[in-house]
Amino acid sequence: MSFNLRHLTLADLAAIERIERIAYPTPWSRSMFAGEIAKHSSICLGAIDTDAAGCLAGYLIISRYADAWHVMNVAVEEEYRRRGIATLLLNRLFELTSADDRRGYTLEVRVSNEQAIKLYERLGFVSRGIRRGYYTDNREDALIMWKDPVRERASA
């Protein structure tokens, strides 16, 4: 199986939403999509298996504000689970961002959400906090997580 990354564009919302209702308990509206998609300071991008006519496999979402680059949704079918395909969206972001030398980039995370914290972890991450009750559909808490890439190239 191969997979293209390109930038997501409205005409992937149909997409997106199938995905996103089956990966999160309170999932993102169309129009939450389509204003990140939108905005000029966020990337998008989408994982599109080669082999199945061009079938949206995940997306990544983030948006860059003053001091970090806000990784907001990341999902991926279930069918393509396991694939390494949020790593390839990921490392394909930090390629990206590569230039902005001093953005670091976060996100939260449930924090039950072990598997999720174990791959931002293998990329870089680590917890710098907690969000109480941060998730509205059940109070469930919110790990802060960092990626530093100043601090990474200091230390390397």
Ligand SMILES: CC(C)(COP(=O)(O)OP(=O)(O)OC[C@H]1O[C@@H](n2cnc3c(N)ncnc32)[C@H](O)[C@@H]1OP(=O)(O)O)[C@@H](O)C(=O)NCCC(=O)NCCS
Given for the second form:
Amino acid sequence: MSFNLRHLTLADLAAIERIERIAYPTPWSRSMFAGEIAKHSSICLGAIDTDAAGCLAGYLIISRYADAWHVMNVAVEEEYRRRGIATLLLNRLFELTSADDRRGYTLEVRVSNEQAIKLYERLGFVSRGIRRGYYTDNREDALIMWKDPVRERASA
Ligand SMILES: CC(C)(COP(=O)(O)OP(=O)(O)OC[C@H]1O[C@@H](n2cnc3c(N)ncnc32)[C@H](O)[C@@H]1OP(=O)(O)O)[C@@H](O)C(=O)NCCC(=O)NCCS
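Now that the form predicted on its own has been shown, please provide the structure of the form predicted in complex with the named molecule.
Next comes the full complex, and the chain you just saw is listed first.
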């Protein structure tokens, strides 16, 4: 199986929505994705299964903030999980933003989402705090994770 990465377009919205609804208890709406795809300050990447007629296997949405790149959303279709697709998407993000040495990377993740936490830790994110009751569906806490490319380079 092989995958290509490319920028998402509005034509991907139906496929995104199919993945999103299964991936999250409180899925984003189409208009939230459309808004991110339209923004110059966001990077929206899709992983395409080149063996399956261009089927969307997963996606990553990142927004540029004053102090950091914020990982807003990453999801992979269930049948494509554990094949390195999320890793591929995040590594492409690091490549695309490597010239930006002012901003690190941050995200929030449910404290119960052990697989995602493991994924982020493997990519160099570390826990830097908790947002209490962050998720509105069940008041679950969010782990705040950061990856600081400057510090990583300095200690390499
Ligand atoms: C989290 C998610 C994006 C991971 O996508 P993925 O393409 O399967 O991830 P990868 O194949 O790149 O996994 C990289 C590593 O993360 C860890 N990992 C990922 N899924 C895991 C799982 N189900 N159980 C344990 N570890 C897991 C492993 O260390 C894995 O490496 P390995 O397969 O060599 O052991 C995917 O499970 C998903 O879409 N989940 C639902 C949405 C979600 O929770 N998104 C994150 C919100 S913050």
